[in-house]
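Just one chain is shown here, as structure tokens, and it is the form predicted on its own.
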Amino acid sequence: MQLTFKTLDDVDYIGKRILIRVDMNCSVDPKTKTITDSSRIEAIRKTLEELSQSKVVLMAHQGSPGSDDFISLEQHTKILRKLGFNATFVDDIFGDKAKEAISKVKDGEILVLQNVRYFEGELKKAPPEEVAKEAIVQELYPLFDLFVNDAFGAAHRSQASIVGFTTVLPSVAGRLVEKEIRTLTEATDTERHPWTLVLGGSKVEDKVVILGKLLATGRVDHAVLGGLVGTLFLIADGKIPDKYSAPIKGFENAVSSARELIVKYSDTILLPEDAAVEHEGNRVDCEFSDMNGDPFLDIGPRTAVKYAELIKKSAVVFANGPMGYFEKEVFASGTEVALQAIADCKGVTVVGGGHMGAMANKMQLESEITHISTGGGATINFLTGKKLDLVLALEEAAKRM
């Protein structure tokens, strides 16, 4: 297939001054706060290795502020270091402190700024030409001669450290971006049928906008659905109580939407039968009516097995989000269930998102499952049609060079 925008391919990149937005968003325990899966860092490890022979300066983000998972990025430089990478840390992103560090980078080394997100500024999204006025783009874009963007997972965030650069700077996709892009676009490229979405996770809001938008495509046949989406559908649906709302961030703007979504798409859209809640520290899967207020933490073991046999029947299946709340390892069930039927299934599979694409690791699916995306909201929004706003950027980038 023929790309819109411009790869390593297309420019000289041996002994420049490179910029590199990665995303190493990794899956963390929320009590150690300690990286619990690394593959996000291993799949930007072709595009490191490519520019081996350059001055590497790399830029990422890790969780929110707010967040369990919102931390620094030295855990990250250290696992670098592990993979064979000549990798430093800096705490600093574009102050005095940063700018020292990054004059200093040899052929060979790559520095690792802070965490981007620690930037209020990061926060902001708008349109390319906006929010490349952020302090960010303006301070460091004049230290690099290229701009390098490999960070799918975010790449439908219209954010300064995806988009801003591509304005300022000659700007190209990295080998992750390259690969996703076209092994999506081959992916979705299809007639086959059923064609299942299996979604869950938080991210509530957006995933209930998304998942409209793909329902209205007519290209999905069954759409089940788990973790917080899942509780959401069912206070929608009147199924569970609105106490169980409780967790989800965004309820209000969201619940009117999923139930908009149940009445026009009853045929489609596939709920949990039974549940999995939390009591006195143990797992007790139940009835809905035998919840008692206790915390709803996977889909039951009925919903799994119908679930399972749907999913191992398609033609297509993508996977976004977790069925529970998989930390927990008794509450993993639901989701191991799901990706065991995924990597079972004949059919084309992509599973999306770190937190899915992290357990198929740990249950070592990789090899049964057609492509594990290192996008989550990217993978789906891709799936909706949408083109990409880290897409949309190199693609203007591509014309200025």
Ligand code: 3PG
Second form
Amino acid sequence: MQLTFKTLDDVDYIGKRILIRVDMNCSVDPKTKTITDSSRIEAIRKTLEELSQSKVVLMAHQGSPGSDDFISLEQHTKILRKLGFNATFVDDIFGDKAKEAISKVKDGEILVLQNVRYFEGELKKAPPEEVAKEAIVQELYPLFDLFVNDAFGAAHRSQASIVGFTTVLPSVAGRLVEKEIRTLTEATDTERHPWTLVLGGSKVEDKVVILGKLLATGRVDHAVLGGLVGTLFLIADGKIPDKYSAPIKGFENAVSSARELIVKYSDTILLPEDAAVEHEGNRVDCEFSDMNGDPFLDIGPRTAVKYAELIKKSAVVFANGPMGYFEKEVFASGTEVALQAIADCKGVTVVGGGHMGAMANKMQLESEITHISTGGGATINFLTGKKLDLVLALEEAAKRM
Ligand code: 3PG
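The form predicted in complex with 3-phosphoglyceric acid is what I need now, so please give it after the form predicted on its own.
Entire complex below, previous chain first.
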């Protein structure tokens, strides 16, 4: 397969000062704030190993303002050390402290900068030339010879650290981005049906938009929904009352689009038919009419069985986002049933996103799934056929190089 951007094969990197944007956005225990799965850190290993004779500085995000997992990158650095890398952390992104630490990095060393989303300018989404004006780009780029983008998970975000540096530095893809693009292109280059989308988790505003785009391609035969996305659609469809919207960030912006999609794609979209709620600390499986206002934390067992049957019979399955609040073990079963069905499916199966990927690894299903992608939103965007912002930026950089 011919790539449309440059990779590490196209540049000299030994002894060079290299800025790498990675996605090591990990699952974090909401109470203890500790990382519970480090597979996204392990996924960047190949790139880091290859650059072991360069002066490497890593830039990454973890969570976003207001989320439970919005934490410092200090723990990530410790995990990198456990993986055998000579990594240190600096609690700064582009200020004097960061610049001094960057100037001291030697060949074979890795410096991890603080969470880029601690800087407000990183949250802005705009075309590359515009986000390149942000201080993070202007302050950092003169300190480097090369920019490597290996942040596949954030490839759909047109933010400064993803697409800004490509306008001012020679820029190439890291090995993970290269592998994801190659594998996803091969895995999805098929017209086989039935094609099933399993969509759950949070980030509902993003997911409603992308679900609309994906359904408009005509590629999807069944879209089975769970997690907070499922809750949103159940409220939009009048199946459960509005009060269940409380945990859904962005509900107001997403609910009318969800309603439109239900009307337009009533044969394709499948919603949960029963629920699991938390009552006095326990899981209670029940009908919607018996939820009594208790937190709705998983799809119910009847829904799980129905979804599993559909998944197993599919020719292509793509899954992103858990079916319930899987961080609490008793509410993980909807997600586990869906993942087991994906593993049992004989078709092409792709599981994307930090949470589903982590769970698939925990269940040791890696060898039974065609591809476990580090991208969630990035991978669904890829499936719509639209080029990812990261790829477009690297293509432009390649033309300039
Ligand atoms: C992800 O978890 O999908 C990526 O790390 C991107 O995170 P974001 O959706 O917060 O931009």
